[in-house]
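What follows is one chain in structure tokens, specifically the form predicted alone.
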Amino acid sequence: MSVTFAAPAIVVLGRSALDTARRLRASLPKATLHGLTARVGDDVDVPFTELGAHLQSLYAQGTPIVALCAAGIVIRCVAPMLSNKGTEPPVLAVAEDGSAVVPLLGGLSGVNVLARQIARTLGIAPAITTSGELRFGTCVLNPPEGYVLADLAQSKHFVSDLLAGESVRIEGDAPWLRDADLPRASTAARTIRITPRIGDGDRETLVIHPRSLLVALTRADGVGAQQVRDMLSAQGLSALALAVLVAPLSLMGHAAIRTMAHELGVPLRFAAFDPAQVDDWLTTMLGSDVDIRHDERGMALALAGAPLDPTQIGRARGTLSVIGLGPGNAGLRVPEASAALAAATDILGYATYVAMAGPFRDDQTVHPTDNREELMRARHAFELACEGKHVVVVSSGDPGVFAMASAVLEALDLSDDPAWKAVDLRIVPGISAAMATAACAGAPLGHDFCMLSLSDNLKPWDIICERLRHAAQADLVMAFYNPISRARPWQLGEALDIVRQWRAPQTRVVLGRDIGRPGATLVNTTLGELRPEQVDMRTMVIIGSSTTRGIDGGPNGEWIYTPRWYGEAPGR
């Protein structure tokens, strides 16, 4: 029986758990690592800091959970979630060292399933326990992927009645049911009826839906979830029984049609088809014994003998997500920014971030390119995103920051092709270097600061001086990215000539390089003693305004802060 779950979150709690997680990781698609931090470190996709709330989180989000841990610890965590039977994800214990797999919650929702799928990876029996299963060799109330339930709550007797000895006969195509053991009678009462129809709550009748159902909408006006709901009742034909929803490419930056996609739970897919021909192509991609039918409104309904496949009508709505992986440790790295890796078929980067990035799965593609290729790279982006993947472009820090998010946004600018301007594009924040760097120091961002880039590839140096004079003379606290190369050893040291000119020499400064990433330093130090040859491209200095102050404590003996007030402090 094949069931697509969503990608699922595999929870470690110490290192020992980290070969069998790996080997689940690769046999499971677009699953994520989940490590507890104090004990595994950032050697996984998600860390995170608190069991309970971390599980309570992925369950109440509809993640499948496998934990590697005791079954008793997942259930304490999960148990005040417990509440809808059919809605809950798959809930797993899998042993530390792979000899165990108990699906504990889920059911209705595959757990079962994945449990066996486990169970094959690591060589052993899974210990399922629920009866119908072990009693007939399937779940009767889980479908596979292509067929769904039509009344959860009205057929939940419906496998205890079989189990109390009533036989069932069948009507309709059902593949996964040949080969299960269920007590067949042409003659029974009981009937599991696989039809797209709308069922009568006959109470000895189980409903199973084929997803078998398309709506191809010629317009993008003038219609909406409601609309397709009712073209379907008025067919006598189960909503339920949607597979996808298609529009023409032309319709694909269309807020509306997305809209409705989301209400009727269906995926959106995109092709190129002339409204006006549109049996034409419903015949072609569906075949000529396929049933069509029409409403006022301009959609075309079309009913197929057999679960249909939405991934191979035409195509989906590309993203483009544009991701900032922190500084450089996953603990730093934001959920979104994992999630979007985590769906990515395609990562572009500059290579030392993409590797940052990683790792990545077989059936995800990596571009990394040269540092300098940014406009080249987003265009790249672009052209994958239209083509329906799902893209990553990944920055260090804050992608906003000095980073690839505008290199992005430009290459959309300066585009004039209409297709780039309908893929679905998403920045997504990270941490930057220099919020980074004073969170180690402690708060020497307290009050107005501003952030200026000392390279002059892409603006004149004089510029950077003029910046310079003004926010020294502002007194605003500044956090100066690319500081110093070998191309240009002499522009730190002039641009300290020029802040000197307003700062005094005990002007409080720090220094942090590779915050977040193994080897990283931190160094309190003043404007007065500052020297070029302490820093590196890979240094962020931050130079404190006048009322950056120093306490005792901190990671150098010393705290770092700016106070909030300005001038002579409330009550000092």
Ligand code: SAH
Given for the second form:
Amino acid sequence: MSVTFAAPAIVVLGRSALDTARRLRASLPKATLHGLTARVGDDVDVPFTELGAHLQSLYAQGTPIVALCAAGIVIRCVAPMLSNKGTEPPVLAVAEDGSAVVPLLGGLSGVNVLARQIARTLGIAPAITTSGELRFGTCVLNPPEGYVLADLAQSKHFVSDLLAGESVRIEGDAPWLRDADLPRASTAARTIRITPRIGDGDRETLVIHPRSLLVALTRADGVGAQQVRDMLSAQGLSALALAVLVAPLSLMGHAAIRTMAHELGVPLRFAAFDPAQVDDWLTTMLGSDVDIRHDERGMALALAGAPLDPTQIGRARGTLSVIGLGPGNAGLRVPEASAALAAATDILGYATYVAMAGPFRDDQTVHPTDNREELMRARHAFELACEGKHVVVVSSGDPGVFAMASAVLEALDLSDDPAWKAVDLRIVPGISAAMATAACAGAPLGHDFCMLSLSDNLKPWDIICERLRHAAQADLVMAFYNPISRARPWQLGEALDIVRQWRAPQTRVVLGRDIGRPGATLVNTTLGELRPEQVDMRTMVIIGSSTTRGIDGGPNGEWIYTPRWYGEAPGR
Ligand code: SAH
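Following the display of the form predicted alone, present the structure of the form predicted in complex with S-adenosyl-L-homocysteine.
Starting with the chain above, the whole complex follows.
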């Protein structure tokens, strides 16, 4: 039996739980590892500083919580949330040595299923306490994927009545109940009815809908979620039985269709069918005995004999996320970037950054490439997204600062493939090396500044010199990216000579190397003392303005900052 969960958060409070947590993450699709920064550092997907607040926010988002700590701690943390009505995600406590798993909350959202899955991974027995489940060997109220309860409120009595001794008969096909230890009798007064029809459920009848209906659109105009609901109810069918909305490939870029699927709460798939021959496509896919009905808006409704698996029908609209990893440590990576990585089927990028973005699961494909193949990588990303994949392109820092976001947009600009334009493209920002270095040093970017790449691979050296001259004359603080490399050994020296024509030798300079990564170094020096040998391609060079100054303190013995004012200090 399978139930789909949102991606679980595996939460650890100390390093001693990491082994068990990693085993669980490897076995739970899309799970992310969350750790208390003070105890586990940044060696996790999502670091947090306060357990209570973190668990509450996960709970509020409906994220399943697998906490590797005492059940009592978890209960106290989520307790303030429990009086809130609304969906309750699965919440479980797991002993940090993997010797026990205790489902705590989320009986109706599959906590016992998750507990059994975790127990299998750990080779232990789950601590199931739900009486219906213990008695019948399955949770009647928690049908597997492909089925949905018609009315939860009404169903609760049903199970207590069975526990009290009522017998039951099953109408329709409920494969997961075949082996269940239910008190069956053909004359029973209680019925579990499996049907896509709008149920006349009552205390005697538990209605479960198989998600066996498919609606195919042939055009985008005049249709919306309400029209689908109307069409289903006119046929006496429940909207809960709708498994999937399908549209022709040509409509992939239509926002209104996405809204429609979202409102109906069903996956949207696209397939290569001719709208005029939608019946042929439906019978080829679902079998010649499928029941097909039409409405005047060009929608086709197919009633299949069993639940439909949407992932087997056509394909999804592909997504392409261009993300920034930040300077290196997980704490400086934005949660949206981590979420994109967790949802990715395919990850592309320069091998070093791809390695930084991992570890990845077995179901994810990694495509590391050489740093220089940016446009090719961008095209490859679109091709994969067009196949319906969830593609992530990784950059370090921010993807829009001398990185992949521009390459991806350039590839799109140069393409005339309409399918590329239909890809769900998003750029997720990150903390750029200049920001990360500045924060270590103090606030050298506190006033006007500019970011310059000293690499003349993609622009003429003359342009770089010209910009340096103007920036130096304008007294802007400068952040140099790509300051030097083996292939570009002399450029930094020449750049500094230009800056020195306009700026005094005592001008403050900050060198940040491998900021946010192991072995990070931060050096405060001056323009007069700075030598190119102190700098390599993993260094960020920040040249202060005439007002940038240092004061005692800071991790480095001195804070460097640029005041927000200029000229005369106001009110000082
Ligand atoms: N997109 C990246 C920049 C890519 S250009 C960003 O926004 O940070 C690569 C240059 O960035 C390097 O040559 C170096 O100058 C700088 N850089 C990147 N990561 C760095 C880090 N962790 N510490 C210091 N400098 C870094």
